[in-house]
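Quick heads-up: it's one chain on its own, the form predicted on its own, in structure tokens.
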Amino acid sequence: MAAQATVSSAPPRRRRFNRDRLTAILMILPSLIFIAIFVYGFIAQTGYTSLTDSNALQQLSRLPANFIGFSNYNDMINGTLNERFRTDMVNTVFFTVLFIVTCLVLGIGLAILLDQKVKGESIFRTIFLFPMALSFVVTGVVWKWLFNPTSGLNALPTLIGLPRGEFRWFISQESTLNFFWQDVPTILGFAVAAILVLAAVYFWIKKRSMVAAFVMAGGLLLVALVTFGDPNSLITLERPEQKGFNLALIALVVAAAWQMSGYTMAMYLAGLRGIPEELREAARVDGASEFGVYLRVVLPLLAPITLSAMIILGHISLKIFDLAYTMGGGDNLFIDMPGLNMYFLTFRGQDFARGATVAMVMLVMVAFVIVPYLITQLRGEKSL
């Protein structure tokens, strides 16, 4: 009788489950439709526009845009008139690396100091987090005043009788780490190969897996191809075009790190408070110094927070617009960014196709940072 009751109750339960599932799907369906149209639909439209010659003249004459394939992308890389885009890409790489490193170092340093249970911790925490309450526009205006070559920080030494500072900050035209744009494929090839080899060594030490051996073989093969091949033939720009790290970017990095280091500090502080004190005490009992405790125990446990902070900061830096526009006005190419270039091409130059091309390049750069992180998070959730 009990078995019959169980069997007879199964179909209603299944019907209830199906009804609840259908209700959940119907509840989220409007959001899915709006996201499909206003996010992915517009992304698809932008991608198609980047493959055409769409511009204001063509639209005013009511002529259809011509499909030209990847010509716009090739012009961005090799076109003589698109040097600004290439400068923006180099600026973005240097800015992103310096911005992330600065925020991580300041963030973990401030978090460790606050984790010492200092007096007035809540006050200091509020002070460090306060810049996040400001927009990048306000931050840009404030730091533009401070970095004014004729006043601001340059004038501080005069208060104690020292000569005025001479650094030109965001209008500096000096650069270092110079290279030619034609050498970018070789540089990227060696960089990717180095990352593959380091990743292979890490996984081999941790797991001794065959995957690590294949990754290392791929890295070494890439080194051989770059060394004995001719990757620079991918760039057909005839005139040598020198790029490098523009020192004016230091001002942009300082302003951006001032605003976001407090956020990184909050992330690290939450992670530090989540580490059991017993683990630190055990390391000290084993003879580890205080530096060794942080190096061997604390920092490895904070690795997921470091990864999350890098993803968030990288996402911000790759699409930064307002801070660079406020400090440079859109005409200072030494701190120019792809977002500014896209804005001027699309809304000032009315060249919709090339503006869409820059937008798609920015999307790929952001996706290159975000997608691996999302995949890792989804795999972690499935394994739980």
Given for the second form:
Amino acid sequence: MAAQATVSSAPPRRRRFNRDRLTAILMILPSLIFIAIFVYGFIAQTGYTSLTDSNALQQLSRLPANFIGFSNYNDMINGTLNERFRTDMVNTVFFTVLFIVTCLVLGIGLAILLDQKVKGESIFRTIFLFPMALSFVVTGVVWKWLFNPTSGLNALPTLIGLPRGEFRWFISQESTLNFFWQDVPTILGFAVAAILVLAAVYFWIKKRSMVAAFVMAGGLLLVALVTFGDPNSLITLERPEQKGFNLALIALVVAAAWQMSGYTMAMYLAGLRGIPEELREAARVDGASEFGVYLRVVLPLLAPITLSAMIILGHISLKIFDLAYTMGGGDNLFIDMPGLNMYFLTFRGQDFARGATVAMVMLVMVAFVIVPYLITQLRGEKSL
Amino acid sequence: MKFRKLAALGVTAAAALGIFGAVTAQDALSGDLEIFSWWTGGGEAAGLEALIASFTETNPGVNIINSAVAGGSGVNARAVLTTRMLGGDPPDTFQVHAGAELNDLWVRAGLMEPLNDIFEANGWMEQYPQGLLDLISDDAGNIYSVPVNIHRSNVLWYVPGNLEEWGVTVPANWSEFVDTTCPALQAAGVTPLAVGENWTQAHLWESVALAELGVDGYNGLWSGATSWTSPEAVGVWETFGQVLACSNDDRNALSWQDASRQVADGEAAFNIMGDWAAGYFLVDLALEPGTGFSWAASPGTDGTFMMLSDTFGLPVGAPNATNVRAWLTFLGSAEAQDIFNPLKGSLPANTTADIGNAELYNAYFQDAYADWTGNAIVGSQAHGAVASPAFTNGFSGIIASYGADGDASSAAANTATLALQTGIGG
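Starting from the form predicted on its own above, please write out the structure of the form predicted together with its partner chain.
Then the entire complex follows, led off by the chain already shown.
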């Protein structure tokens, strides 16, 4: 905005600029109004609904919803009945991390392989990209058959005389990395502190700025608080509730990564093609091995692509619904996701308020992924 | 002179209009009739089509709009219906389960028209069983919907030849099943009980609860007379856990058809499913009733018929109420029930239906009908007869958690909280 203002103060072009500007405003006004109503207006309404006790009976009886503050949120975190929500939170974190890592690794691997000027590259590219054209529903159904514990992938080894696979895939009830829901504040506290400390070290090495000292102090303070305070008392749920990484999520990750890694590959491939050959040549002339070229020249240049890919994959995995629904039939808690819970609370349970609460939590999680990205984007535009 | 002429003209016109009006009301209905349901596939969709065809034959002027919504065993349809009712755009008539699903939502919100006049004019007050009428009426005696069919929930399915081969008999109660039948079958390498995904587990739970608590105890759960945390109610969860331990461990991967099929294929000995499974054994798997597959009341529930029923009602503000009344009058008749139920594979709700006709109703339904008219009748929880949608949704979460941790006392306590929160037994 500031940059535009200085331009518009140039006197000779003032009138013409104003007309342009008027046209521009008129052009974007309709979409602004519609987005304001149909996106932000409804987000606000969902947010308000989550603070009430709205449900189908009340609405159909034309009764007003009562404002009950944040008690729905408290109920989600501490209420004995909302174990499903808490399981979903843990599931979605594990799923998101695994899904993103798998897609990035597979995507960059495939892209580098395709970048070796292989014959019939476009055919391979199409093959790898093809799963993305499918709906997650199709992927879910197909992989549900493939993962059938008695007849699917598990039966493959028997073809060559090996014993049948034992892993139960999406119906596995095993879990590892177990912890209790009551430990979550401690775990979150240490996680945030670790991020702060790492950020401080980064700032210190890169810029030697004083910011580093503040961030480091904040991180250490948090560590002290978590260690000597009693963060677990934040959770008032009495019954110890075990959570963990459900191995059944592996099935979900495989199916989702099968679908999206081709897309990640396409992004990386575009990035690789954007790197001038001279840069690689220069590195080779300087005596770098082919591996070294990728490690020290190509990968750092692909960092922005990785960021974009993480954002896109991240918001897909946080909002995932159809894949888990078709694979788990809706009520398999070992691969359950918040989107399913929201749908069932709202439409099967007809509890609009709690459904809206889950929706708002999902929005906040996605915002954690999207907003930093938007900020860096906006900053980038300004500096241009 | 002039006045007389005018008056005569007016009288003639009025008479003509009156006759014409009577004609439209009774003989020549016209306009639209939108029928909202979740019957989109298999025998139930065929049954609905046949009903519509028969209705259109006698009322050629009515344009029937079949707005069936697929998916989620009715969840999607109910979501669309709720949205339309909230928006003041009700369909002319819609499918709803008899019992809590009808009474605790639509009737309580004052959105249904009483239909007593139709019931009285057609003699249905005597033709429908009192237990069923109670499920579709409010306390003041207003009746709000017309039942089309009856399903039984507490049925145990098995293949007689297989049981002989494995040397087991149909268990009379759950302790016999858990202590005797289950170990014998496991030793023979057979899954004692085939169970499918979450809702079929809830379906199994209600059969276990009915067996353990008895009719009064089970009904007490919904009226408030039986405490959810009483030792008996906790005992239901414990028995349920023992029964689940006798079942296949890939439950969450199976639909109800998959589970029933395991019995037909000889992989499992028993399956508890509603009597829509009869149609699956009979039509899809082409088995003979009595030899290819057989049935009994689920263990410990002999003499009790746990029912659910699909009904159609008239919402307040329906655009074509006259047509709906004609449709509902047709729907409740013995004739319509004999068209629909053989196709859907369910019992007629109207007792004057031609149940003795073996061409229409197979051996299973002959047998079930005797139970329907002679047994104690209770409503199904998993299918919306005794509990509201809010309870049913929360309960599926409790079933899923119990499947993971097997903690009976926590499941019982959570169900008590849920019942309190959703106004069950209050």
